[in-house]
Structure formats: C-alpha cells, structure tokens
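Form predicted alone, single chain, as structure tokens, below.
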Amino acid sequence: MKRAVAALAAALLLASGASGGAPPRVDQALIDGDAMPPKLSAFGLFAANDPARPVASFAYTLNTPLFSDYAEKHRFISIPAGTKAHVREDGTIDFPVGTVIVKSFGWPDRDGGRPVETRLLIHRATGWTALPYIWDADGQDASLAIAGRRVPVTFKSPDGEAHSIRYAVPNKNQCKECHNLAGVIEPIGPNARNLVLPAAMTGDATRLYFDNPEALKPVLPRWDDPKSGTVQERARAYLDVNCSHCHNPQGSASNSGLFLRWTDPVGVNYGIGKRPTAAGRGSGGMDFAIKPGDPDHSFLIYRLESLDPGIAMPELGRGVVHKEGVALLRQWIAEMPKEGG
C-alpha cells in the first residue's frame, strides 16, 4: 500500500509542476559540471526546496527494495531534455550523461515523515558520482556530507517495535563501495527487472525518456508479497537485491566467490553447501553458508541476524536486523530438502 501510495503522490507532485506558471526547472550546468555544491538547493531539484515536489523527469519505485533500518524511500530520476535512456541486454540501464537519480530516506513516525537525507547519483561526462546530502534541523535545505555522519533517529518497526538507532549516513568512498561493478560506479537500484514506473506513466509519456521502454519488464518478486512469487523466487529476489551488488563477479565481494544475483544458478556458488572462503568469525563456526533444511546452522542466516561489525552482512546501511527478510529467508533454507534427506 505504501509503495502505491508514494508512486500516486509522487505522480501527482510532477503533475503539480505543469500548473500555477512555469515550472521550477533543476541547474542542468550544474549537474553537469564538476562541482559539489554544499546545499542541496543549488540544484534546483525541488520545487521551493521542498523535498515532497520533486523536479523530475519521473518518479519510480522498486518491486524489491533495499532494506535501510526500515527506512521509507521517495526516489525519482532527472534526465536532460532531449535525452533517453536505454535499456541494455542484461537488464541495467544506460542513463545518459546529465541524469540525476535522487533518493530520500526518512520514517513515517519521525520528525512528520520528513527525510533525514537525501542521496544524489550523478552521471556526469567523467562517471558516475555520488554525493550524499542530510537535512538541516530547520528542514530548509540539505548539507553536503562527503564524509558521512552518524544522525541519531528514533521510529517503530512494522511488528510495533521501537528502535533508537545512530543512523549511518554513507560517505563518499562507502557510496562506492556499494556502487562499484569492475572499478566503476554504476547505479544499483533501477534495473530493468526491478524498476516500477508510477501508473499512469505510459505509452508516450515513458518514450520520452526511454528508447526502448518495451525492454522495461519488472519480473522481480516483491520480496514480502506472497502473491507475487514462491518462497525461493521471493528469498531471491531479496538476495538479489540486498547482497549481489557486492556479492557477484565483478563486484567488491568476488572473491568470496558466492554470487547471489537474480540470475545466478542456485549452486555451491549460491551458497548451497559453500564452505567458508576464509577462517574468521563470519561462519560463527558453521560449515556451511546455507545448510540444506537447517537454516539455524546456515552462517547467511547467522551474518544477516548479527550487528557485529566484524559479522554482519551486509556490511554497510543496516544498523537493526531485518527481522522479516530474515524470516522469509529462514523459511526458505528450512524448507530445502536436507542431504540424504
């Protein structure tokens, strides 16, 4: 319901842009310089800075997200006039050189819903960069973070529970880290299988942006909706979106040599049986990454409930554990049939 909710509003705020005169327009030279600016108004990419109208060429949502402490995200995507992206064989998306894709995290219950912070991905003629913005006090503009910070944020899970958490704010390398595909950034989130364009973006409106929208099939499960796919479907969808941008080939966990993308075989290099790459406390002494049927001797299990910096998984963006994801996993491995089973 959230997910329908954000995609109308967010609909409906670009809509908002065509009436009551011209409409604000984002700094397109500076998008496409090299500067990073400290406030984030510079860029013009919200109408009187307010972070609920969004300047955008269109706002999308993701059928399987990725798990932030719970945090509710609005994302939308800037793309010059006059340009389209294209939709590669494998799925990724080729944006063309002066789109921004935007992404702001906040919590329904904290400070009236208003993000904590705003994260830029900027495809400018040199790469990809990423700059992340945090909300001033005043809620009037957002300041440049290279570095990163830790925002102290109080909200309630969805089972009820409260979590007071230092919230971590990703600093520039750390974005890299996440975004890193063979030495080069390159976005995560909006991909052909997992992209949901807002409802009453169709047709001609989506080939302004996009070459080939035909190519734009969102297969992907919603990892918490039954309906939408088998336990295992779901369990990978999650996988594939929370672990294999680092855990694939080219990626900053290769060699680990467990790949978990949406397209990967469900084999030993899935985890199946995979014994650990490296003596350490990640396998919490367990043999196998995922144990057939056993998922409480399963150390994927054991890495995704853990907080300890020195075990948990993933490593970067998750200060409480994912109860229900893990669940969905747990259920997953538990209803493998067990060796010799």
Contents of the next structure:
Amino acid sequence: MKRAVAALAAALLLASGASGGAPPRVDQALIDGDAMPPKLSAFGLFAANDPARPVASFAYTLNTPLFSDYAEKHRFISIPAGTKAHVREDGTIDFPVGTVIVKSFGWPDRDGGRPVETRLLIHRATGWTALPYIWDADGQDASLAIAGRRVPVTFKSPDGEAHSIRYAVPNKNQCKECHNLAGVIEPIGPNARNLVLPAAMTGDATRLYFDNPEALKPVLPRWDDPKSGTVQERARAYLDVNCSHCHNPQGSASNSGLFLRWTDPVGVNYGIGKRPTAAGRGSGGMDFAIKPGDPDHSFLIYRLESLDPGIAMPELGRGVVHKEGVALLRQWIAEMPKEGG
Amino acid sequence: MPFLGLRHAATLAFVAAFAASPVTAKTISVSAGTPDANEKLQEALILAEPGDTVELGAGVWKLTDGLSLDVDNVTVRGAGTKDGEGSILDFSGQQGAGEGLLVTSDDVFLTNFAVLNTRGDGIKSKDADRIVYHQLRVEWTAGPKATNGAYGVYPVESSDVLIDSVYVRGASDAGIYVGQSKNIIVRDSIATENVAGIEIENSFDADVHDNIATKNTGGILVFDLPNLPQQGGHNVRVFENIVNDNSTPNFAPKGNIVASVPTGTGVLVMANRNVEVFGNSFDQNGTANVMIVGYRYDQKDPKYQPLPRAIVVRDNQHGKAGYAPAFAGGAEIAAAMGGAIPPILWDGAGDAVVLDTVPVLSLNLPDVTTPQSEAKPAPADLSKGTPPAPLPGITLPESMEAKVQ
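Let's compare: the form predicted alone is above, so bring in the form predicted together with the partner chain.
And the full complex, kicking off with our chain again.
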C-alpha cells in the first residue's frame, strides 16, 4: 500500500512537470479572472506549494524596505509571458494586466523561517486587487483571510530582544489603505528608485520583462547603510518607504497636509515646524511634527515610538517599535539646525 | 493530473459564488453572538456589493481591530444605539487601526448603531461623497479624558455630507468634526462633554442647525488652518442651535488647535469668511457666547488667510456669559468690568457685523502677529457695518435626504 502511494505520488510529480518536463506554471486564467480562491495553491505561484519555490518571472528586493514588525519578506513578480512592464517617468512601474506581485512574511527564528502569510497584488482588467493569505498550521497551503486576522508570533529582533505579539495580517480594505492612490490600488514597493533586481538578472533577462529597463535606477539609499547616503538621505528614504504611501497628496493621509515622498520639499509640509492638524493624542502634547534639533519634542518621533492605536504611526502593519529606524530619524532631527532648519 | 483538476473545479465553484452579479440588492445580517463575529462583520463589509445592506444584529461586538468599508452605496444598519438593546461596537480592547470604522466609498448610509471607546477616532469617512451619518452614538463612556480618541464622527475630504440625529460624547478633540469638505449639513444632533462639540474646519458651504452643544469646552467651532490641501473656509451658517453650559475644562492634548479653546466658549469663528451665526439660544458659557478671532500662531503659508471676514451675528438669545473668561488676562478684564465680560468677544482682527442687542468686547488686536499680552480691551460697536448678502442655505442631493425620511 505504502509503495503504491509512493508510486502514485511519483507519477503525479511527473505529470505536473516537477521533475524534468515543463516548468511549473501559474494559473494565468485564474489570475486574469475575478475569483478570490479560498486556497493560495490555486494560483500555482509556488511549485509543490512550497513557499521556498516561487514560480516567478523574477524575485526582487528593495534598497529600503517597509518595516513590518521585523518580518523577513520574500518578494517576487509573475508577469504573463509575452508582456512587459514599463517604467513611467515618475519611477512608478506600469505592470501589464495579469501580473501578480507576491510578498511572503516570516521570521528567520520562527518555524524555520516559513512564512506566516503571503499577500498577492493581482493586476486584473478591472484594476489591482489585494488578497491576503495565511499559511495553514500544517504549512501545506495558505487560506484566504479576506477579513484579516491576528496571529500570535514570537521572534527576536536583531538586537536580541524577544517579542511576542499578535501580528496583524491586514484585511482586504487595509491592503488598499496603504496601496491607495487617488482611490485606486497601486503597487508601492516595486518602484524604479527602490527596486533591486537579482544580481544575475542583467541585460537580456531584464529586457524580457521590461520594455525600458534602463529606467530602473534604484537611487534610494539603504536606510541602514551609512555608505549608501548621508543621515538626511537615509532618513528621507526611510520616510518615503514607510510613510509616503499614505502621506502624499493622493494617499490615505492626504488630508494631513504632511507629505513625505522622496521628492517632496523639506519644509512645513514635510513636518518641519508643522503643527498638528487632526493628530489628536498623536501630538503627545507637542507643538510640531518635527522640531529641528529637538527629536524629543517632535511628535513624528513620538508616534513612531508608540504602540497605542490612537497614537501609533504607521496606523497599520506595526505591532512593535522599529528602534533602529527611529534612531536614524532621531539623529536626522537632532542634527538639523535649530530655528527653522 | 487528477487532483489539480479537482482543485480547479473547486475554484470555479468559488468563482461562481462570488462573481455572480446581484439581481437585487441583498441584506447581509451579522450576529454579535458568534465566536467569529468580528471577522464575519469585517467580511460582510468587504463582500457587500453596491446596493446591499449590512445589518448589525442587536448585541455587543468586542472589537480588537478597526473596521472598514470601501464599497459604494452600502447601508450599515443596526438595531439601535442604546446599551442592552442596540447594536454596540465596543472598541475598549482595540489593538490596531486609527479609528473604529473607516469609510472610503461613496453613497454610504450609516444608521442606528453605537461605536464606543475607540483608541483613535470613532467613525471616519475620507473621500466618501454623499455620506449620511444618522441616529448614531459615538461615545467614550468614562466621560472627558485626555486618553479618549480625537474625533467622534469625522468626515473629511468629502462632498455632500449629512450628519443627522447623532450623539457624541467624550471626544478629546471634536465630537462632530467635518474637515476639508464641501456642502455639509449637521443637524438635530447632540454633542456633549467633548473638547469641541461640533467643528467645521477648512470647509466650504455648511449648515449647522438645530443641534444641542452642551457641556463641551467649546460648543461649535468654525475654523480654518494653514498648510492643508483645502483651506479658505467660507459660507457657514450656524443657526437655531442650543449652545449652553460649555464648561468642561479643556482636556485636549497640548499642541492641537482645540487645546487653545478657552473653557466656556459657545461659538468660536476663526479665520473664515462669510459665516452667519443667528437664531441660536446661548446660556451659561463662561468665556463668551460668541467669539470671533484670527489665527494668531506663526505661519508662513502664502496662500493662507488668517483673518475672520464678513462674519454676521444676529437674532441670537443671550443668557448668562462672560463670567469666567478662561483666556490669559480674562479674569482681570472681567474684574475691571464688574465681574463679567460681554457675551460677544472679538480679538479685533478682520471684520464682523453684530446685530444682537448685547455688548461686544474687542481686544483691539487687528494684527494677528501682535501678542495677546498687548490687548487693549474695550467695548466695540459692530452694528453699523453692512452685512453681506445672506447665504442661500445648503441643499443636499435628494438621494441623501430620502435615506433619513
């Protein structure tokens, strides 16, 4: 009996092309349709449902990533065969319909680094759709969690501190809250100024997926690498990646008038000498988002150091304080000349 | 590939379930009593389709995360706002999100439920046109506390906003706050024990009428602030409200603009133009029944206009006021004037016409950069100016009014 099962399994593997034949392929019809399948495996985005075996056009990293409770993220993109992405003038990337951007979240010291969740951003004819999947307890597949969920996780941050949190997997609407640009969902991470392609992916390989790959110029410094930029440059990269998806004139925090894109001028609307508008308790009794030379009286810092939902920024995706990120911003503010900077 | 085929079949069944377009609008009922009630409620708000109603059963939801709605033309209807019989969304144990309920879609109707003790704002709607807030209770049940959330009901960056028969208590900023919006009615609502009862900020075309603003720090505020995407607030009518006993000590976190509102303020107009305050009933506002001021903080926004202009105050009833003016130097001025200052206070900046038959005190600070310490308080006669043409009043789309009939 056991042998029969093994033989059947081998036959199935052969049939699905996992050993030798055609490479595994994503289910493009499912991606292009409008379904929200209950299981992640339906998409065929991982060979044998193994999160370590993405069926990708290419994997990518970012010079400066969004902080998500110290989670390690694995990102890849699937672009339909025969179509190409185009880098727009402003650095955003126009991915063809049928593209899926896949991001898995886990911690190296938790469950052998296996992901807790995998988020999909699918470009359909009707626009981008965000779908969150949580990996099942047996790790064999992940289930759609359209309403999000809190998952208890325990891990150590790089400084060795142990954390036990109820990690928040976002719901479908919360995905949009961050990915919202003028009311529609847009990708955030893969942007010409931050996207880093695998070292092995050069010339023709890049041209396979981009019609203007020369426009991919990751100019953002690495927030944690002093060799890659000055304190100010790295602080601005950090704010761009961690804040500006909401804090821009078309984002979810447009009404705040606080705009933190890499390209925004460093003035009042960048928080410097800016009084609280609708900050509520987020002001922490302080007068300014950024008070040059005085991080202890800059409520931008106060909000990044808080875990209280009525105070904490970002509002979503953070259940612990990013000490190293805050330290960089503190240094940046401390080094600003006082009196108007 | 037998099992791949099977899986695909299951997927297709799911497609059919979710992609089928509704023949008629449906009602999705959610019960508070099930163990996964929170997830089911959020799921209903996500899976609702335009025209649908999400019906909240009676009972208490103990919510740990903020809810959100991003589907146009959805009604969220509860069984009532009262403890013990209504639909109560209790956020006392909230762990995430900046508000209790966030609405980001158009033509939404929220009615007949309560939102309690959120960590941040109660109900926020952003870029949500034609939203109707109706028969809602948003409350911090321990009363005024600095740790309460900022805004109770918070529509922002929206066109056509109706707030009708809403009760808000305990907000550490404003109970009912309408920001950077256009074409607004706030009516028949009660705001009590908030820092600001009702606040219209950086907004155009608003009617605030037939409300009760009582026991707040300040009753009704009409503000404009610099460095925001929409500024130049104008055309606001505040009329036929009851604005009394706004005596709660200011409990807003310092730095926020409302933290500067003196306890005992009835209506406060700051840096707006064409604001009409008429037919209101004022009483027991210890600082002033009506205050008209400029924006007196440092600011370098070239597009910002810090002065109040074309403000009209007429036909109001004035009870007792000015007996405890809670601004720097207020007590001295009151003492010098025999124990109380006049019920209408103007900082001397911009222009206003006051036709009420009560005295007006001017601080004679026409330049907003002059510190308040240089005030030269003296009675002023503002009845001689020519009032601007009356504002026409706000009309909302029929579809909105029909919802509350």
